[in-house]
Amino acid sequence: MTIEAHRYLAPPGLLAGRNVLVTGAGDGIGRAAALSFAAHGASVILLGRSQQKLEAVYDEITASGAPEPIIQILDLGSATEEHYQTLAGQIEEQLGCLHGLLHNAALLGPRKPLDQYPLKEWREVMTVNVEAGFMLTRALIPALRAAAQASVIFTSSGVGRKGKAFWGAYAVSKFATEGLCQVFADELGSTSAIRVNCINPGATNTSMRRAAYPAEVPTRNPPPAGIMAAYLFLMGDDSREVNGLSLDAQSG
């Protein structure tokens, strides 16, 4: 199936009345997605570990007249099963259901050969990039099932489709993310109205991209706000028949 999600034109009220959780919402692509979802009518749960950054996004959303968001402080690197269950319980109690979940938060980790890769950093990357996605999705499935239609979006990468030297735990974690998405999609696709897909942002002007490619001219890549078409497509009802795919946020 060929889907040019990067060409999608979202109607203004695409996400009106929807509750959407975004991880890593304080910066970069997560921030842009939170602002974009809110601008299209969603009540956004801003999840991250920096109170200051989340409050800045909160202020920007409320100033725009969009639905008031919710701030949720959680460090995915140290969160326990109890933390995720508590979060899920709060969402069900306060909102009744969850219509969307964007797994955006991730760690880059060291850029070095696997035979030199520190175990501590390996485990940190795997915890945030893979284990957190599994645990958070699992905890939120009841809230997602309670929605008439729900969308879960995992964030992949080009190095999660074809491994490249020196990308270490990050590349391996993105291969795992692709697999996690496919298994969830296959399990939930026939038993619920929850669809699960991956999105590859591509080269984007973010702090992670600048850290990974310090010699690159950052402005040659689009800003996070410039790749939101695909995110809106996957979060809205126009993708309700799309399940288990890995889409690109940019052409080429």
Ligand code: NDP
The other form holds:
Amino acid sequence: MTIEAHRYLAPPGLLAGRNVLVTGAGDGIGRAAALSFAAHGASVILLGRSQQKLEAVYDEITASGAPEPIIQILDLGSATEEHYQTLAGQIEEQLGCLHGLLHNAALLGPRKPLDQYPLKEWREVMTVNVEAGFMLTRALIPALRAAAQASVIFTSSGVGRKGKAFWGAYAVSKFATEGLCQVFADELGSTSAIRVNCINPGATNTSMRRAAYPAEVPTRNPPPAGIMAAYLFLMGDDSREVNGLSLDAQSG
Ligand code: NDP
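Having looked at the form predicted alone, could you now put up the form predicted together with the named molecule?
Let's see the whole complex now, leading with the same chain.
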């Protein structure tokens, strides 16, 4: 199935009354997604490890008149099962249910050949990019089930579909993310109203992209705010029938 999600035109109130959690909401694509979801009516749970960055996003959302967000500080590199259960319990108690979950936070890790790749960094990348997505989704399934419709979005990458030299644990973690998404989608698709898909943002002007391509002219790539159509498509009801797919946020 070909879905041109990057061409989607979201109606203004697309996410009115929805509770949506975004990981890595303090910077880059996660920040843009949080602002965009809030602008379309969602109450956004801003999850990240930097209080200062999350507060800046919180201030921007409240100043815009969008629904007041919630700040949730959590370092996905060191979070335990207890942290995830506590978070899930708070969401169920305060909000009743969760309509959307965007797994966006990730670490790039070192750009090295695998035979020189340090184990410590390998584990850090796999923990943040894969294990956190598994643990957080698992903990939040009851809150997602409590919603009439729910959407879970994992973030992939071009190197999560075709392995490339020197992308190390990052590339492997994105292949694992695609797999995690497919397994959750198959398990939940037939037993719940939860759909699970992947999104590949494509080259986007963020600090991660600038770190990965230091010689590139940053403005060659769109800013995060310029790739939100596909995020809105997958988060809103117009993707209700879409499950287990990996979509692109940019053409080509
Ligand atoms: P950024 O580095 O700009 O943002 C990553 C976000 O993840 C930051 O908010 C960061 O927090 C957060 N994060 C990292 N580690 C942790 C942690 N341990 N706990 C909590 N939060 C954490 O990257 P992008 O915005 O570019 O990337 C967003 C997603 O898009 C990622 O999954 C990335 O792999 C993917 N992607 C990006 C592409 C691009 O061209 N930009 C292309 C393909 C995929 P903090 O600010 O505190 O560091």
